[in-house]
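Take a look at this one chain, the form predicted alone, written out in structure tokens.
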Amino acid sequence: MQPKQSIAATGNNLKIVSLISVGKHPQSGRVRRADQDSRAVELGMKLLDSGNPTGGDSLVVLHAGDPKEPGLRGYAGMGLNSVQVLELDPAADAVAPLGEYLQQFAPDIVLTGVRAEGGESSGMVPYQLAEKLGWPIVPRVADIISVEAGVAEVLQALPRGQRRSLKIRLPFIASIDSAAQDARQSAYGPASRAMMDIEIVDSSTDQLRENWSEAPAKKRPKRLKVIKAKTAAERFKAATAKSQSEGGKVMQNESAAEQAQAIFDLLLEEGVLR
């Protein structure tokens, strides 16, 4: 378990919003809380626990969609008293109502996962909200070290385990990376006792998404040959050079069925077919 870092608060009422979505388990496909969104809630709760002694800080966990989704209770089981839900049609675009809510609530920090685990999973929602609100966005945040005098010190996750410290003025949006602290376990008791504060909002239907069809992702076929050329001359030579046989088999007198079976066996061996 990672040690909890101390966070210097602003001294004012720090208002935090964590956006959540309904996740899906990558193997079973069962509905659950989304991993990155749950880490965003965990970070928001840590900011709240380490906030100013006056108790003026607040955390709102916000979802736009169906309030009856069972995955929302997974977030409530982290110890939340309530979950705010903007009730929308499943085919509606959630960006507009989320933006209107944030404009009215005027939070200091908005936390969200990098991308959802279902639906489009494009990761564009934080950027669209930042554009709508005119706020800066910090992608792939691993931690928020301190918030003081209206400026937050943010730890950004970089490739190969590296980190970069940034300072950004409030308000801002942060997308939380998988390198952030793991979310605490969800307990059944708090999950069942938490309130769902439902607000029915007007929303427009996503016309483009209506014509889409969703299907499970398929593993891409394995490449038979990878050309590791660096220059244009090397790539041209590799494309035009006569390939040398390595342990191949020449089939001339075999029947068409035997030749087809040999090709089929080769594709199975190379992983092209499964």
Second form
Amino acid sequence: MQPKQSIAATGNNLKIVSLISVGKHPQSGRVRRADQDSRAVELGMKLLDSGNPTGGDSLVVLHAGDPKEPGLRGYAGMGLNSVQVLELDPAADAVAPLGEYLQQFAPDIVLTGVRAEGGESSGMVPYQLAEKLGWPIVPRVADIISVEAGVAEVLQALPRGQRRSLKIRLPFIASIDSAAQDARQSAYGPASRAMMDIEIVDSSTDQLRENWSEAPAKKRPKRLKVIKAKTAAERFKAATAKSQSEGGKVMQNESAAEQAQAIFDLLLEEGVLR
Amino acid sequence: MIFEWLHPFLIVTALVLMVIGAVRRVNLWRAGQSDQIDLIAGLMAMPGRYLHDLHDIVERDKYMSKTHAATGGGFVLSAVLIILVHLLGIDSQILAWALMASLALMFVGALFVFKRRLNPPSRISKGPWMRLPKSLLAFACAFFVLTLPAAGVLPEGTGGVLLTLVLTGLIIWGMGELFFGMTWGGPMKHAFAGALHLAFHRRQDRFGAGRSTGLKPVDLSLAHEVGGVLGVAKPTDFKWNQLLGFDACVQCGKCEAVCPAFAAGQPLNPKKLIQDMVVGLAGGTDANYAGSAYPGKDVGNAKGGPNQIITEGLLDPETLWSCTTCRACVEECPMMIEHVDAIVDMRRYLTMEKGQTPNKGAEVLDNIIATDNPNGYAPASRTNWAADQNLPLMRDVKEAEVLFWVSDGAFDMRSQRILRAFVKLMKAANVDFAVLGDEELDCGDVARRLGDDATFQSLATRNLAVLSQYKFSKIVTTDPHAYHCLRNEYNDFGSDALNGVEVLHHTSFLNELVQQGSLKLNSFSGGKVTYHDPCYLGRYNGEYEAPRELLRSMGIEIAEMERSGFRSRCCGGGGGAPVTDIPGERRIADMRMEDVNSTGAELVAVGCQQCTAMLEGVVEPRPQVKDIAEILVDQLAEELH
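In place of the form predicted alone, the structure of the form predicted together with the partner chain is requested.
Every chain and every other molecule in the complex is listed next, the one we just looked at coming first.
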């Protein structure tokens, strides 16, 4: 991590990677650019535009899978000259080749969606990549405000439209929330013209997944909501107020060791660690 | 007269300069893209097109048509005779008298032009155009006097130096305007470009009572070419004959006077748009433009050139997105210019190359691409509206007399009332019909008019593939936009699915049924009724009579609006305008409702679900808005069993 810092510290040559997957329209099931992933591309493009005026910054839009997949064209139509594709078998696990690519390419910021719109849709890819690379992950990012001196100021999306401002040292992985800026329109001409930079990579078949069978998700029954609010003000509060967390404590002035001990105790207490 | 050689010399000079100017101008047009036009056939057909097609439009304004016939006819005849008499020096009193007569005719015409220009309406351009009647008069006077000796009225050599000088001055002025100005960009350019525009018009099938209104498909293979551009980015991306067409404009402002967007205070003026295209093709600025501006924008800031991007300096994209594609301007244009096609050509670039469809446009296009309907509903829910209707599906019956094209009205609760009414009428008349159900897709109208021709073409080919599986002799739809696409725009895709199939709007079809006696109707007693012509039914497809006949068959006497028939004012709902939603000072639908109100009608009969939605969006109190099918269904005589 240390060498990266000095590069970003000058404010020059910020390397951004946006990871994209093939999306699925919720109503028609048709292939499309995934909503959150295209927001990740939008944020990448925004950082590129607002960043270094000397143009040292770069954005790579990266996909692991089939380069002929028409869904990728939707991203290209946002005005990309090329899409980097790690070609691998559709049944293969994408995490390993993505991790290797990122390790080699050494970007400063990796942007992903929170979860894919098809396949496992577990939302695990950013976490697994972060683990592999040893980088921090910031989930559900709404915006990246600035990148200065190797530190990014990031707005994280919280429920009910609230935001949390975080400062993160580069490099890091951010998963982009649906609250982030809408993706720009995808235009047919650039979409058709963009190059697919294909790199064939070794991959291993996802053994576990092979035996799974896919079925459409069933809607879970909804718990009936009993409305207790009597007045409009109460209803408004119920709809907007942050739910009060119970218990817990804020530790700001304690030493790092004490803070870590408190977290460790809590994890033991909750049965996360045994 | 002294200086015998002077006037022939001047004439030759003017003619030579005119030819040089013509070559220059032609080269400006030739910078455009090639288009397949039979040049010889076009030139041969040109006089006929002038006398019939063009004159029919000018004839709507009797004053102007007579004035123009006298001035223009007099001038053309005079020009030929001047060459014979004064240049070639043919010594014939008959020719000289003929020349004097034609000059007199031209003079009288020019007087009327002059009179019209004394207190000109705001729609017509001023500037150099105010000079034109005086130039015409100068030309006619000067040559009249010059011809007197040749006619034997005055002896040869009459007049002194003063008369010769005055005469020479007038001749230079007159010929400067009428010969030199014709090809070097003066007001008389309209005669030169206009005649050629008639010959090489982009829509050759528009002439001779033809009706060509379908947009031309984009060559999508350009999307895969490096350096290819979809749609029109620069003036040179237009076809050469479109550039020629822009040059034909006479700036009469008839388009401006009827444009609903202009009246609503949106930043569009069709006349200014065409003049900006002229600036683009010739290069320069709009500083010399002397007509009304785009509402809310100043004149003088537009700059352009043949190879400069139009929307970067010449035009604000908002101007292009203000158009409702109602074709009122095209219908009124005496020079038969195609404003709407040019606008859609430029929108294509903005949408397919730049991805800059404004406001909700991008979202609607995304929805159409992903779900084949503009609101992103589940494609499998397309037939939900008819759950209780027991409609035969083409997939099951394979064959029917009539295919009922339901259109996207299926997803809209207001439009569903129209659909239900129409189904009830068809059932009452025992029509053998079927629907496509979920196999039907959006017809592509909105996508195409928003400039996304790729999506239109995809929808059209997929719809045609579905249609080709079934047998039917008629397609009937309640949506004039779908009607127009199916009837006029699906022919470009090499499918025989619609060969021998009659595409009908529901009002035409219902009118047939009523005339045949298959539908029995009670007479209507609900007060005063007026009828709003949908643009895509009327101007696009020429169907004005069937809806009116249907209304009359219920005993309704239609209280016509001042702007009805081919002059009908748009509801504001066409061309994706409600989606792109460019702000103005008024709403187009409100203005249309004022038109309705001024007839005192209590009910507006409409034949289009878009119009229904737009007009019903006007705040109450206002007259009721009903589709003709809904009015008919209420008057359906119940049969006693």
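Keep in mind that what you see is a predicted model, and the values were worked out from it rather than measured. We call the rigid core the largest set of C-alpha positions that still match within 1.5 Å between the two forms. Positions refer to the first chain, counted from 1.
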Classify residue 233 as shifted (yes) or not shifted (no) between the two forms, where shifted means its C-alpha moves by 2 Å or more with the rigid core superposed.
-> yes
Can you give the C-alpha shift of residue 258 between the two forms in Å, rounded to one decimal, after superposing the rigid core?
-> 69.0
